[in-house]
Amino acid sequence: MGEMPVVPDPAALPWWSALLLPVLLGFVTWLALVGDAAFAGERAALAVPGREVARLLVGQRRRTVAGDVVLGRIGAGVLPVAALLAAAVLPLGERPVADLSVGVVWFNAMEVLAWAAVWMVGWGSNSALGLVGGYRFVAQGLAYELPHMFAIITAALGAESLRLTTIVDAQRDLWFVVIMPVAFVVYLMSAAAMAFWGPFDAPVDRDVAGGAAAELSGVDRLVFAGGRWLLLVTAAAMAVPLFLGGGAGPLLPAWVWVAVKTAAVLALLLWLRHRFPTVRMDRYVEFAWVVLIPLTIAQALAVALVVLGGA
């Protein structure tokens, strides 16, 4: 047996920058969607998340009959947060939030929970258009979750540790999007898929008048939606250290290049949004069972082999 990797001592930011995340992380969400608004050819794509707030904050909340108010706020609550949980073992530059031992699981813990938000928020509606939007998404997690899960622990194998700064630290002679190609553009894929974006929108989609989202408005709204746009956020910038060297780059600080790789995976999920029709579910989910998951695993037993041979 060869030696083990070395593990870092934690090495967190100050227990400050957690009140800073949550800003930090509203504001490339603001970006992100002055970025979407320019994608959709708005002339004035500065002004259009600002707009959308104000209107949303001022609008009346809808009322189901026999709906379960306190289920469907709950749910709806539940994306921001889960976002902001998971953000916190994103190293931002160095140093995540919290350099937790166990980084990969705890981001998929906290991600695994939107499964269960959006469903609350469609059933809570007591509507069969949100019910059906709530089930589309735990159809929907069936299908990309085992890829998902499979891609962020093929990174973790790579790096042999499940804390994030490690699998940072073990990209700084070769990122793992050239060894593990797979398994990053299956992360992308699910990361889509997680936050219902894109080709992945089925549980909101317009066929079922917004699924999930139909008997939302006001500030119940703007909630589900601000949620969804922190987990899209959340998982792009999860892609850096997991797959592209983390803050690794010539002459700049390393928050400068998190910075400009999360916006490049920002970018391009966005861009998809643009380009792409809504996938059917059934399509999907037989695509992630026949096509993805055996490439995942094929792709983890690679990279093992590879680790086991260096060892």
Given for the second form:
Amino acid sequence: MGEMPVVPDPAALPWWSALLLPVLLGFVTWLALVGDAAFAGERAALAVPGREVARLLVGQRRRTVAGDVVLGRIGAGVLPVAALLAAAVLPLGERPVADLSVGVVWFNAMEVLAWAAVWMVGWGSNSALGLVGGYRFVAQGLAYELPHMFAIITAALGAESLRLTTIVDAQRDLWFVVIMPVAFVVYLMSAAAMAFWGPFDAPVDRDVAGGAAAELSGVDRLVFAGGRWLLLVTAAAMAVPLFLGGGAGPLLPAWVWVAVKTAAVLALLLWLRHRFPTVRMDRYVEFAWVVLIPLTIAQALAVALVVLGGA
Amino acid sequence: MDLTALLLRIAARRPHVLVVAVPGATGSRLALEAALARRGWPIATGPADADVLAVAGTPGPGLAAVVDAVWEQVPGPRARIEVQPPADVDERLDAASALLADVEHQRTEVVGGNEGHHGGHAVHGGHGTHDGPAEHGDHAGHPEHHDHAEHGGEAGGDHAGHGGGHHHGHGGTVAGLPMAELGPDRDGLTLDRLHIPLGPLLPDWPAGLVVRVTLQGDVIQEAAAEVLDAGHAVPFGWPSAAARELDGLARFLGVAGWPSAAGEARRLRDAFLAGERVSAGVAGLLRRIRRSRTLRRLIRGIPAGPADVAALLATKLAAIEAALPVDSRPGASPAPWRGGRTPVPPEPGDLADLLVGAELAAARLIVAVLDPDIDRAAAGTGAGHG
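Return one more block: the form predicted together with the partner chain, after the form predicted on its own shown previously.
Once more the chain from above appears, this time first in line as the rest of the complex follows.
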């Protein structure tokens, strides 16, 4: 234990920030929803999230014949919880709610919960299209997860730490996006994929009538869709400490820079959805394994050589 | 302060509408879709996502049974409308929105549904709003929408396929549903088989078409197509080939998961039908589609008869260009994709044969790109498939 590097205290925000985190994340998600509605050309974009939430709050819940209600509802509930837990290691400004020494691994573990969650929702509805949607997400996970892990581990490698505050500190001179552009691009793609968003929305796509979410209504749909949005926001925000220098920036305080950079990444992800058609995994998995995995490994190797050379 | 009433009022400003397209009543569907786009009301993906069930046209007996079954699956608060003359669309949608905001009505409906009373209030054609128990007395409102298994393979639209999950092939039933049976698959394994109908209520699906498929995983092993109420519909006369092609293109792009391009195609279709000049917009959309390497990679090599989906799409785009007034080509458009002959929309039976061996997503693309002319099949030659 004695050899462990001593962490400058206090690295984490006070305990009550944990209570504020859901509020903050919810607020950012709300803004992202408004932004998406504006992107889609809706006229009353500001009112769209409110109307949608009201609609789902008064909506009746429904059940399908011989569906596994408990499994489905646990699945839907896991999504927002996983997003919140993942966000706990996000530096909000300079410090996160929980400054775990294995922050990167924690984030990855929480994000992988979505695999189980979406599959459980699809299976729990006992509907063929729901099941197809659930399995599509499992296939998607197999395609995006390995390049994703190499991408985030490259950032950890660059800082020689899995702690997010240390990763941010290591970018004081040079943002990681400069020395590891491939990892950054792959991370952005996997951020969309883990939130089954944008071109990676096959698990809940129109062609299977909503896929995993096909049988959800009322509060169940609200929790599922809300959890998905929270996951998207968290994944976008995580790009900031990993690749974009965290709160570093001139003049303004750190938290403003984090907010600005997060908004920029989110805008990019919202744009992606309008730019590209849905990518089916039967076509994408080949690209992911044959092109992206070697690329990210080469990127990690290059960064490792830089780190060794610098040490 | 009645919170429920407040939420209902807010929600009724932007309800999701499930559009049921009746073969032949394409004019009503176009008016409905244009009105929804004007209002910014989203089109629902299925009954669970819907607040308003909007039937465009007068369904024949087969489709009417499906609509009744689907109505049972729509969760409250809900409203049901039928749009016949296209000019009535806005009146009907306003009535639906008013009904959704009507707390007294929705409260009795929701509570009634849960206690096993009749569930089917409706706003029909010329009758305005019914306050009393509705005329769908024969569909006892089962609590929490338990009932759609009873409509099983016949009527439940895309959600009828509750084929008993993934248990063992012992036969028998669970909750009144047959278990999935086993069968050899394409890799020589023995896997569960599910029998589900595709259509008639899938998003971006040809009106009235039902393809009964046997699925293993999401691979189609067997398929048989039919047109509901074949012979019942009067074929719709499109005012122009360009509008018809744009309509088909919008549906294809929707199935391909490109909502922004699909919305643009739909907007251009509506503008064109309204008599506006759209050549520049159409040229821009075609350029955007042709330049998308992602789309090309995704649809290349999916066999759909003699050509693949990509080649058929190229023909479709060329047909739009050919059908539009001449000034639609500003010269700068990159070389179109090569290949494919002018496709003849297939008969439903032939269509089904093309789907065997395809994955569900590929099958949707094949149907969307071939865009079978249900109106014609329903009116003339389709009777044999009914």
